Each structure stands twice: as structure tokens, then as C-alpha cells.
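Encoded as C-alpha cells, the following chain is the form predicted alone, with no partner shown.
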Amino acid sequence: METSFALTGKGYVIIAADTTAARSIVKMKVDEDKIKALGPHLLMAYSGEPGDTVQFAEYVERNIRLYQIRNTYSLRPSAAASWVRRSLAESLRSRHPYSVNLLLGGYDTASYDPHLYWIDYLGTISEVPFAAHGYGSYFALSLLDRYHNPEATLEEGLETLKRCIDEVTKRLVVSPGKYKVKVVDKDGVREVEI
């Protein structure tokens, strides 16, 4: 029952993901970090098949780092999202496709804008102001649609995210216990408590 949320605000992107690692009806781990920092201003939340998610996230992380080493500068969020989408689309046409859904958020240090991308396992990509994956998305998207404000401060954005988490906890039959929340802005990537 994986759940991940993300939203943008005035100069930031917040990404939250549950910390449960489960298979079928068995909960195996409750402290899994499903948000990977891909660069100094780039975050990616992943969900899907357990083996695929970790392998694909590490593949993306290593290749974006390799790009930075070769070119002495980081990929901008839009370029990173396009590369990730292409990688998923190519794997879809191979014998071993990745079953991974992603939320990729970053802060563009050139244009001083936050960007959030919703990417699914079929290689579909969309730049969005807010997004969700997993069973929690059935409850969170309506709240995000109602309460999201693109000019909101970080505190207001965290309050909107807290509403989503509370709603999922209240309404979802098998709700995740804890969430890890990370923010990316002009100062870089950091974890916050909610």
C-alpha cells in the first residue's frame, strides 16, 4: 500500500513518501527511505515493485551523477525528467521493463523556479503543480486540488501535506504508519519533520 505525495509552492517542492516496505500482506520494514536525492537540487520519490524501484532509482542516481562529473554541471529538472522518462520508455520495450512510478521534483537554479513531474511505469510524463501515486492518491488528489496554492509559503505547503496524510490515515483501510518528507529549494535538499 505505497503512497507518495508532492506539491510545489513559492520557490520549493515538497515530496513525501511512506516508509513501509511490504509484500502482499507482510510488512517487512517500516523505515524504508523511498525518496532519493539525485543532485543538489533534485529529488525523486519512487514506488512500485520492490526490486525494480531500488534498482531503477540507483540507476538514475548514478547516471545523473555521471553526467555531472563529465560535464561539470548538474542536469536541470526538466532535462533530468526527460532522461528518466526516456529510460523508462526504453525499458518498457525491452524484455525486462521496470514497474516504477515516480515523482521527480527539483529547483531550477537558472530560472529560480520549482518543477514537479509525475511519471508512471509506462513512461508517461506530465509537469504538474501537485501529484500523488499509490492508494493514497485517491484521497489526496481532491485535497490537493482544493487547498494547493502556488504562492504558498513552506509552512502552508507543509500544512496542506499534513491534511493529505491525515486523510489517508483516517480513510485508507491499510494506511502507512510513517512518512518521510523532504524539501528542495534554493538552499538544496533537506528532510523536514511533519
Contents of the next structure:
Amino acid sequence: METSFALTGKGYVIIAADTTAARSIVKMKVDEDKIKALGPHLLMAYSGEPGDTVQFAEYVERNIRLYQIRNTYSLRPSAAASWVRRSLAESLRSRHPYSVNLLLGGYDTASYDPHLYWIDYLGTISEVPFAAHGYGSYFALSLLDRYHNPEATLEEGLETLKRCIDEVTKRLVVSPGKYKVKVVDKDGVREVEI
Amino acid sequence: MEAISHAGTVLGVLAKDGVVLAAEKKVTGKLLDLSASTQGGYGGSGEKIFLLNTNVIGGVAGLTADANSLVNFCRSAAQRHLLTYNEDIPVELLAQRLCDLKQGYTQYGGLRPFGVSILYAGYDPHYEFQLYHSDPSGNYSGWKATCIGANSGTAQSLLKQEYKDDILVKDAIGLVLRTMSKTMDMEFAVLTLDPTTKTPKAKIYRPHEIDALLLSEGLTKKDEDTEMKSS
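Could the form predicted in complex with its partner chain be given as well, to go with the form predicted alone?
Starting with the chain above, the whole complex follows.
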């Protein structure tokens, strides 16, 4: 089942999401990218109702791009997260709400530090050092409690992420096969292999 | 434009660790009852200097009635930004919001443009301390030190001579007071960073604080309305 993780470290945020697109009990696709780069220093992993997820992610992506074009600089991670939360909260109170869960990570180029936000489909937001969505979260959060270090280097951070992925693969009945991992730091957004 | 060239001078100086704003109070006559304004309004604001948001102070020159309505618009725009993005509005964005409004009134027939120029002294994490000026046509520009209102040309050339690039607030206050020296009756405000919280701290001086400031800078308050008294 759908799973996504994210954790912060010294000057970076790592976001990982599985790459399966499933319908009922059938895997339809195994190379779906569920992490969008919303800006030069902003990443968003999305999961939830298929269709809603892509639609909402594109809506967010384009609105954040619009702000960037209008104002020459892009939204800071905290401002972007607040805007996304509000969009979800407004959607929740409409006739057809989006049911999308998000992990939003970014590097703030104004204050030079990484930020991670956990957002769910009810419009709950919380800034956290590490986060997870989906069934994998039941296994990963305890591991992250034990092994997460906010001062860790990128290599150590990826090591911790690997622990989470391995644990989910080992214990979860319907574990996803592959993950896509992206990192955002002062140099911007990039994909890494694990 | 005409109204602004007669309005009381408003002066702004950008320093490394803050922004200083001062405005001349035009006393219309000795019969005007000023007893209500001796204390200063909210946060010490008077007729010309207003707190537009926690991170922006505005100084206005021109038609007071127009200015009040623009200040109101500014404050709403700032709060709207706070509501959607949960952050203080960047200073340039606030100037842009207001200029969009001002420009609108120059484009359509039957409406009179706002007869107001504004100085914005503000702070945001993108560009840190900033000073902007906007005129009635909806143009805006960023400045290190500038001046609007009556005699702005003279003051501007004085600022040009005296301004140094890495000036500190302490010296900027002196520079502003000296440039304004002809007019002792003024409104005064400083925007700095709170040393402990690193958040912007706007201080609009109350009349008695201005007197103390002038005294400490060695510029004593002249006897007001000397001409009127001698006549």
C-alpha cells in the first residue's frame, strides 16, 4: 500500500515515496513518481485517492509557480505549506473535497535551514523533524524516533531512510516494491538512488 | 502631484541595521486644538506616520483623507497575506499591492487619482531592511535615503552628500534629525530587529520621546511659532 517518508538533517530534507499505482488489489504501474518539485527549493510527496492526488498536486504546483513569476522570488517553505493547508481546508468544506495527504519539504533560502511539514487531507499541518504517511508510517515512525538525528549528514540520513524502507519491506503484508527518493538542500532539488 | 509638493516633508533613511522615518508636522495655526494629539495615537502614530503591519511603517505626504483610505487598504492587504501564507507580507509586495490600486485610479475616466506619496520602511527575510517610495501614478522604487513633500529637493541633495553606505541606525537618526533641522515639530519612527527574537520591531516615537531625542542629539527645540508670538 502507499507509503511515504521524509526526514530532515543538517541543511537538507529527504523525501521518499513508493512508486506503485494500484487500483483495488491490482498493481497498475510500478514507476509512478509521487514527488513533485514545486520550486527550486521545494518538494512535495502526495498520496491518497488516485486522481485527486495528481489533480491537487498540479494545482498546487501551478499556483506556486504563478507566485514565483509574479513576485520574482518563490514562496518560503512555511508560506507554501500554509497556503497548501488552506487550499486543502477550503476543499474539505466544498461539495467535492480532495482527499490527499502530503509531505512538504523545503530549504528556506532566506533563513538557511530545512523545513518539513506533515499535512493530511483534513487540513492538519504540523512542522516535524521526520514524517510518514500510509501503512508504512506504523513501522517507520518508531524507527525514526530511535535513529533520527537533526545534525546528521546526507549519507547518515539516507542510511536511516534505508532502515525504514527495509523494515516496511520486511514486516508489511502489502509492502510496495520500489521507492523514489529526492533531496532538497541549498543547491536545490535532486533525485538520489538508494 | 501638486498637493504633495506642498505637503509636510517625509524623510526616510535606510541603515544597515534598521530604517529611520521622520515626518514634518504642519501646524495650520495656533487656534488649532492639538490637545488630543499630544499623546500620539496607536503605538504613537500621528497624522503622517502609521504602522502598516508588524514589519512595515509608512510615512505619507499629500491629501490626508486619501492617505487614510490607502493606509486602511495597506493594512487589509497585509492581513490578507498573513491569513493565506502565515507570514508577514514582504515589503515590496505590500508596495506593489498599493501601487496596483493607485495605478487603477489613473486609468479610468471620471475618477480622481489618490493625491498621496508614501514611504515604506520595512523588513522581510528576503531583502532584510528596505525603503520604498510610491507616487500617485502607481510607480514605486527602492531607496537608500529619500524624501517627499515640500522642499524635498533640498533635503534630497543634503542626504546625497551625507549618506554613507554602511550607516548604522544610530547615525541615521542623527542624519535624519539634522536634515529635518528646520522643523522641530515632527513625527519620528524607527524600524529595527529585536536583538533577542530577531523579529522586526517598529517604534513610533511619542511627542515627549521626540523631545528627548532632539535634546540628546544636541538639537534643542526652538520656541514654536515665534513669528506669531511677535506679531
